[in-house]
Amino acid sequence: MNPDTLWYKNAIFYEVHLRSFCDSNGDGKGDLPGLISKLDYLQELGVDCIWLLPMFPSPLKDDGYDIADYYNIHPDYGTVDDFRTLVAEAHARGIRVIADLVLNHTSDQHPWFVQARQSRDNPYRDYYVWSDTDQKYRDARIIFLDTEPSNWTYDAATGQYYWHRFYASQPDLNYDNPAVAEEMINVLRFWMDMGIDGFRADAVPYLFEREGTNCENLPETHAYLKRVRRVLDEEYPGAILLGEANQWPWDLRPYFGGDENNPAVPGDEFHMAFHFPVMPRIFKALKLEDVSDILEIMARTPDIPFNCQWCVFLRNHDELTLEMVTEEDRQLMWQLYAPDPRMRLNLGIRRRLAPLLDNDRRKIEVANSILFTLPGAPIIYYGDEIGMGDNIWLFDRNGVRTPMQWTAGPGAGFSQADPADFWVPLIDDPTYGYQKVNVAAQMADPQSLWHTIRQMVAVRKANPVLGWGNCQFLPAGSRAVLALLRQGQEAAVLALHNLSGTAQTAVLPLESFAGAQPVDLLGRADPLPPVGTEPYRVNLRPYDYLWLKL
């Protein structure tokens, strides 16, 4: 297997919310030419791959995840030609591009659904899931509990109910119809033919419905995704499918395909999948100064095929989901991280990384250090590299999707428009306002968070064992210390993290490395003694972290 086709194993991903990144034409909304103008910035940060949130024509009731035309670009963002230019310009800088692919549902304004509602015998009727009753598939949970009373919505015009796992304005496609299954593969080919490097597939567990099941992770869903993977492998080698399934890691394991008992057998479904449950446990560990929950979920994370990779993240464009924690932990996390009810949304918390961590630079750094050393490829959410804030008073999840803060000048360098005309307001408070928190100021300050994140990215990329190596969590003699050993044939890196506000001494079983001289890859530690046959001791300051090459 060509190692270049495994590029994603050690890639740094950067999630871009187009509407909020950079506005080129002064209409107060970010766009493709704006993103193109910032590619040098992303190259300097060290990003390997941009993940673009949906950019298709849409009524934007769900920030573009409600697609009204799979074969076009939303006019706010530019044109299909702009998209081609973006891909070419990114590739010229060694940056790959993946796009969101929403397989599960369309907008209710998509021409297919508009047709489907016209009569029960319309040719497009069977593109969606209809029923005379709203009592089918009773075992399927409701995902948007805050807004949707049911997964069925009554359509008065035709006297039937249609099925939707998300908002009522997002009817689910009917994958039991071969025409739908084929059409969505045509959509994939259309964008792949523009040279992109793959897709992040949205909401994949829900493609099929079967009575007597919870309508998630069904065998039919896996069979279809394997078919999508075959098309990619045969027609677009080196392209990836990144699966978004907010599931337990053991429930996610089948999405990689291959042989669950033998990681040497290559996966034949998703190349990558998000590891959702580890993320809230990092935040819990920081508050309780106890790494037990991280160790427990990682111990229960199954081996995956050698040609697959997890994707890890601290924050993204959605709420910080608490679906994959116990009810007790959910209440605890809300109490610790979302004391104001406005901070809560669905089963999660609508806050950005810096405000969640009290804008404490030490906590933000140690959380990122965990992100960059855990098994999996890390994703940086735009703006988190400079510690942007949030606005819990904005609608839904828009509070974590505010305009990127480039400069301290008018409009924060995001747009020439009057800030009153921006699609959402800039962050303008004394702590996180663009006048204080912006890219230009941080690039000019060698001590800034931006420079720290950039160094982590560079060191991670220079030490491929952090992407490829196996991972062993070591006992460290303290519940507040997370110690992980990333090891390959050529190299070993020991990452130590103190998740408490008091100094800790890590006591580590490193006898097998006796004689090794630890080298501090990040340049943070005083010179360390060589490893001997006794337990190895390392002193850690509050919220300290070290990456030691052994």
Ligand code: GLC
Given for the second form:
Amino acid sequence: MNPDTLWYKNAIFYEVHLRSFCDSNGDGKGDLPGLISKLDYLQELGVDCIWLLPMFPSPLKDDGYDIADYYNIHPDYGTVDDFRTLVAEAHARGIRVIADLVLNHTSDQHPWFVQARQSRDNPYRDYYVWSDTDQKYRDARIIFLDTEPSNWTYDAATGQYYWHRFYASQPDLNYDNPAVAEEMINVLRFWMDMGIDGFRADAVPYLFEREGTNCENLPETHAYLKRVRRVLDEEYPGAILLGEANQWPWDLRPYFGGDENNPAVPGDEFHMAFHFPVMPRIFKALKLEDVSDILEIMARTPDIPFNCQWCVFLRNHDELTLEMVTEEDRQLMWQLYAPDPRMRLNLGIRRRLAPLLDNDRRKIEVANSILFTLPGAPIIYYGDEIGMGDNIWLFDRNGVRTPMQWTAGPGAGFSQADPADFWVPLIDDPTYGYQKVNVAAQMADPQSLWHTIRQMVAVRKANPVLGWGNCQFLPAGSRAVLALLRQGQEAAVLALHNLSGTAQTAVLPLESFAGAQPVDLLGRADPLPPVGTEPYRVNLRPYDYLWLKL
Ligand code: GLC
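The block above covers the form predicted alone; next, return the form predicted in complex with the named molecule.
Once more the chain from above appears, this time first in line as the rest of the complex follows.
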């Protein structure tokens, strides 16, 4: 790969759920050779980096986030050699690969935990967090609210409770034990030595526990993550850590490290972190036709070091989380986006992008346009580039993890197996079924959503100011219009979004660009006059969006 160590600043990420992407051996489960066979597709879409969900041996109680062996590949997915081939084949196409690094917990089937629960004096006992009572750390919230009554589970054989922030089948590792801290760095080295380009680090706020705190974002956690970063920088320069910390922007800021008062000081913790709070606000803004909440959260988003980047997303493999909104807004979002109680899960909504947005092409496009122009690197969740649907009746979050719809043919081109044997059923309804929504049909149709997304990817990459530039939100004379000015030393792009179902006229203070002739990067606008000294007026159709180079 090219040696650019800041490659992630303007990269397009693509999240792959291996089990649902492509099945090469007809067992109804996606696998590594299947993904390899689809790399040309990802190259054609234009993505720069694949994020692979956990691919390790696991009893799959949490779809692989419950790891039973950190040093191997789940047999359903193939072998370590297949993984090496994947990395080589991806790199040959200019695509990087990051893997999930699940530091916080293992599966209860992991040999460490199997040992640990054998007796209180087992050498592995201290790999996990034990207590005589379930009354410790009472200020720590429960995350999987729908299923877990407590963060403690009683182990009858040894008469103590063990600590877990997620399912009871996912005991938390004890980072106060130096052996654990060291071992997880060995895990990182093992996968880095296969040539990958970094990790998406799972559930990082919860590594340490301390009485009297909510056990999130503790100084000890940051110290450990900085240590992990040093290993990467020293041994694998150019590799990244993308942190999953579902937190407020001001609590996220420390995850980048560096100096909070000076973005010129390089970050020394995560290269990237997901911007969780902006996501639900995009959906809220679209329903209320009012961009205020987006502006408010972005105004409260601190500057980050120059060598860091936000990662923005509309949807992912989890429920659309409503953890980072007020209780009032959560109720509102549930009302607006999850009218059927079955659509709700924990503090979120188990639906995909297209159904959330009424399968309205205009809303799906404008939401993506925001994604591609906000500060940060965008992530596309597999299937959202074709507007796949969901199945809220499946277990847990599986309804947003259904097989990728490649063709209208048998098994949707996902697998040769009998569809009845697929690990979860295909989407097969009149609106979102694979007969109608599939990659082949959309690639063949120049007007399809796929081509629109592909164009956004290409235009974004051709205009690095969208990755590197600073961002200013301009007043646009309408509450329904989001106007972002992305500006760097050599270029400026103004992105306009009409989040309402009625036409709007944006009135913009562009005096400092007087004389400029805006260039319509996506080829969507009516002819535009040059910018003058008067406020600049742009007409926007319902749910319209424009990227104007100034
Ligand atoms: C992260 C993952 C989620 C998983 C949890 C526990 O939030 O995104 O899918 O269940 O961590 O590992």
